[in-house]
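Given next, in C-alpha cells, is a single chain: the form predicted on its own.
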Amino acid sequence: MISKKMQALVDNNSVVRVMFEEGRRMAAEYGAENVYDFSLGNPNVPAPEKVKETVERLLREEDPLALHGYMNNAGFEDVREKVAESLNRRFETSFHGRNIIMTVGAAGGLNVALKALINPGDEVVAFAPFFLEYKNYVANVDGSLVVVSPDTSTFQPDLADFEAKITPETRAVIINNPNNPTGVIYSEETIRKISSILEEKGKEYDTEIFLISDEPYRELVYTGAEVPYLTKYYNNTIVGYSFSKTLSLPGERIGYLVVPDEAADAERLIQALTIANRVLGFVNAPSLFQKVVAECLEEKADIAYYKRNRDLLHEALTKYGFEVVKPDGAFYMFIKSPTEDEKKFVEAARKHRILLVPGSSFLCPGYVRLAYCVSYETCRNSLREFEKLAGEMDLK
C-alpha cells in the first residue's frame, strides 16, 4: 500500500503530463505532423554550440575521477565562484563562491530552499497562477500553502490581497519571474512593493520573511523590458535559477541557488541549504554539467526562435477573435476560455489535436496555458485548426 500523500498525487497526476503522454499517443495514431502538442514546455532550441564543444573537451582533457566525482555538497568551489563574478558583472551585485549552491535544477533547488526554511504547518504564500508543482513542493515539507488571488486584468501580484494574506505563520514567499504561465514579467514598481510589504509585516510581526525567486526564464525577453534582480531589493531572498531553458538542458537538471550576505543567518542559512542537498538525496548537482555551465555562463539559446513562435500565434490567435494575454518573457501564452469552464475548451481543442493546459492546473481557472517551445511548423501548420476553433466558438 502506498502512502497516503502518493495516492493523492497518483490519483490527481498532473495534467501537464497527462496531455504530454496524450500527445504522444494521437502522435501515434494521426501522425506527428498533424498533431500539435503545446502542453510541455521542453525547449525544442538546441543547445548552444559551445555546450557541446565544452562537454567534448571535458570528457577528452580532464581527470575522469575528479570530473564524475563527488565534491562539497554545495558543488564545485571553482564553479561557484565563476557563477558569482558572472552575476557580478550582469547585476551589479557583490557575491562571493559561498553565496552559491550548485542544485538539480530550479526545482531541486526549491525543494531544498524549503527544506532549509519550512516548519511542518508554516505557511508559503504563491501568486496565482503558478507552476502547479509548487503546491507538491510545499506539501513534501508539510507546509501550508497560501494563494493570492490572480489579477486578471494585468496578471501583475494582486498586491492588496497578498498583504492581507500574510500572518505571523508566513515564512516565504514563492514568486516567478517571469511567469509561468502567463510569460508576464513582474516589473520593478511590483518587486518594490512586495519587497516593502514583506518588510513592513517582519516588523509587525517580528518574524523573518523569505522571498524565494523561481527565475529559470530569466533569460527569455523579448521586448527589452528588465527582470528586477531581487537580491537588490529585500535581504532576505534566496533566488532559485535553472540552466534547463536558457541552455536548452532540462534533462541535465543543472541549477543554482544564490543566498546574499544581507539574508538573515546568512551563513547558518547557506549550511542548512548545503546539507538538504545532502539529506533530500540529490547529495550534489550533477558533476560534469556544473563544469559546462560554468564554461557557458554567458550563452543563450536561440530567443529570436521563441519569439517568432510568440509573434505568430498572438497575431494569428487575436485575429481569429481569441483574447489572449501577450507574453513579454518566457514560452508560455495564457489564452482566455471562449467557454466558462475551461476544461470544455481544452476538449474542444482536442478534437483539433490541438493539446492545451486547463488554467486550473494553474489556480487560475477561465483560461488555458499555450507553450510555444515547439517548431515553427507546428505553430504555423496549427493555426488552421485554432480558425475552425475559433468558428465553432461563434467567437469575432
Contents of the next structure:
2 protein chains.
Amino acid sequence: MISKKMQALVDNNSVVRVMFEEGRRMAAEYGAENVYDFSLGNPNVPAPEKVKETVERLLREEDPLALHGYMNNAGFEDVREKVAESLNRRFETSFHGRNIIMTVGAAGGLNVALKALINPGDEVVAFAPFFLEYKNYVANVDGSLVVVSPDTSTFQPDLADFEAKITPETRAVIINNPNNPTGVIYSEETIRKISSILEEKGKEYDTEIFLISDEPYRELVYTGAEVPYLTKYYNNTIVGYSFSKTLSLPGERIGYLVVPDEAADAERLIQALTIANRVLGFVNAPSLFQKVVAECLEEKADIAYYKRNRDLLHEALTKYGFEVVKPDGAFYMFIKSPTEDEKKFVEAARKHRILLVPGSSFLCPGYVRLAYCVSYETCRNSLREFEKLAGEMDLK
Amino acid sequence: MISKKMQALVDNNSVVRVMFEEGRRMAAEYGAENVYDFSLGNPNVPAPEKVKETVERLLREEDPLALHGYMNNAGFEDVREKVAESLNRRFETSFHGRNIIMTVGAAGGLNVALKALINPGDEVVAFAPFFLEYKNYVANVDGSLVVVSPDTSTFQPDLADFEAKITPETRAVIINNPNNPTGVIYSEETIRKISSILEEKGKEYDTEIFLISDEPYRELVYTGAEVPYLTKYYNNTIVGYSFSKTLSLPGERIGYLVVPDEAADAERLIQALTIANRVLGFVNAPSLFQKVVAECLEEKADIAYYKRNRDLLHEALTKYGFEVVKPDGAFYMFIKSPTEDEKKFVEAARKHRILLVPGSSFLCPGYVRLAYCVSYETCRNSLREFEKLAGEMDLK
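Go ahead and give the structure of the form predicted together with another copy of the chain, now that the form predicted on its own is out.
Whole complex next, starting from this chain.
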C-alpha cells in the first residue's frame, strides 16, 4: 500500500527510535530508576529560565497576529538580523540578516539545503561514523551517499580516503562538528585540510562542491576547545544550526541555515533555500520560537551537568577496561565493543538494563554509542552494572 | 549552482508570495490605509484568548523538559487522544489516538502523506482551481499531477472529467474543502459521487486509490452548510488539518493527519506517515503548540468578522457588475475577470492599489482570487476603487 521508499524504512525502523520505545517499556517494567537508558540524544537539562520569561513577555507585549502569523519564508527580518549579529560577535564573521534562513530545526535545514543543491544522482559525501538520518535526507532528493571510512584511532576524518572519494559528481559534503556519535571535535587543522582538498578538487573537476555543516552541538564543548566556524575557511559553506541542544528545545523544531555572501551564486542560493523551505512544506520556522531564540542567542542550558556525567562515565568505563576516546563535545561517548559484532555487546548490556546504540547505526560497526544526556544518578547507578558487564566481557 | 528542480521555482517564484512583497512595498509608498491588499490568505483575526492563557498555564505547570522535548514522531499520545475525541464528538467518527499524526501544519502533513504513498511516476489528481503548491508537493516525490478541469458554473468538481482522468496509475486524489480559491464547499452529494467513482475505479483497476483531504478551512463556514467528514464516505482517506486559520496560528506550523482504521493496510500506513514525518526533517510537530491546540480544539477565532467582509464585498461587487460565486466558506472570493486574460484585470486593479491573484495561479485562468481576511475598513474603503474599476472595465 505504501511507497517503495517507505517500505524499506518501515521494515527496518530507526534503531535509535526503537530503543527509545524499548527504554520506556523497560522503565515501566523495572522502574525508571533501574533502567540506564543511554540510547537517545534528548537533552535532560531544562531550558534556560530566560526562554520561559521571553515567551511570557512576547505574549504580553506583541500583537498576536504578528507573533503567530506568516512572515517571509526565510524568517522574521529582525530575528535574522539578530542571529547574524550574534554570530559576528562570537565568531568574527560578517553576516547580515540576508545570510540567515530560519528553519524547522537542523533536520529541516539540512533537507532544505539538499533540496536546493542536489540533482538526482549527485554524490553527497559523509564521514563515518555519522547520524544515519543523513542517508534518508540524501535519499529524499535522490542523491547518492558516499561514505568516508572512519579513522578509529582518533575519529578525526580519514582525509586520504576523503580525497580519494571525491569525484566530478560530488556536489556536497556533510560534516557534523562536534560529532554525533563520537563527541570528537574536528580540529582546525582538519578543517583547513578538508577545505583545501575541496578547493583543489573543485578546480580539478571545474565544479563547486558545497560543505554542509550540521552543528547542533556547537555550544556543547567541555574543554575550551574551539569549534572552527567553517565559513571562515571555505566559501561554499552552508552552516546548519539548531537550538535543540543548546537551549534544550528539541521538540520545538527551531534552527537556521547560514550562507555567506562569498558562496558561489549566494543570492540565488539563498532564494532557493527560502523557496525550498516553502515547497517542502516547512513554510517557515515556528514563529513564536523564532522570536524567543532571537532573545536567547547567548543563553545556554547548564552544560556543566553534561560534563560531570562525561567525566564520571569516562573515568569509570576506562577503569573497567573499556576503550573510549574521551569526548570534547556533544553528549555522546563512542565505546569500542569488546565483541567483534557490537550487537552482541548491546544485547549483553541490555541484560543489565543498560541501553546503548550499536555503531552500525552510524556506519561504524565494532563500537556502541552512549548518550550521557541523562541524570547524574542514572550515570552513577549504571556503574556497578557496567562493572559486572566488563567482568562478563572479560576485559581484565 | 542550485539544483535543476529549484532553478525553475526560483525563476518563477510563487505569484502569491511576490504579491505579498509587492503589497508591503506599496503600503510603504502610499500608506497602508490606501492599499487594498487582498492577495494573501493570512488570518487577520487574532488567536482566541484561550491560546495565550493555555501557553501561560503550560509554562507555569509543565516540566520544561517534557513541554519542549522530543516525543514519538507522531506526536504526544495525550494530544493525539484529545484530537481523536474531539473529532468523534463533532463528526460522529470513531478514531483513537493511533489514528492521528501531529504534523508541521497541513503543508507538512500533505508532504508526509505523499511521501508515504507516492512512487515516482504515480498519478495524483487535483481539481482545478487549486492551491498551486500542490504541484510542488507532488513534484517533491516525483509524482505526476493530473488536473481535473473546473466547472466554472458552480465550482463543484467536474465529475465526468474526474472519472475520465483516473487511470491504473492513479494513486491519490487531493481535495480541498472548503476550497481555496473559490470559497465553495463541496456538497455531500459531490463527496458521495467522488467516493463511488473511486470505489468503482479501484475495483476496475484492482488498485487502492487514496483520497487526501486538505481541510484548513473546515471551521470557516458562514452558512451552517455541512462540510462532510470524508472518512465516513470513503475508507482510503487521509484527512489533513491545520490550526492556521481556525486559531489564527499560521506561523506556528501546527496541524495533524487522520487515518481511519478502515483504510487499506492502515497500521502500516500510520507507521509510514510517522517515519516520513521524521525522515523528511519535520521530526515532530512543534511540541508546545501540540499541547496548546489540544486544549483549544473547540475554540475558534472570530469568524463573524470574515462573514461581515464577505457579505459587504459580495453584495457590492455584484452590484458593480462583477460575476462572483458567493462563497460559503474559507475567506476567498473567485471573481470572473472582465478581460479574457485575467492578468490584464489584475494589472488594472493594481493601478487602483487593489491587489488580487490571477486565477492562472490556481490553474483556472479568466478568474482572480480575492482574499478578504483583511480589516473591514480595507474592504469598505476598497469599494469606491472597485466601482471605478468596474466603470473602466465597462461592466454596465
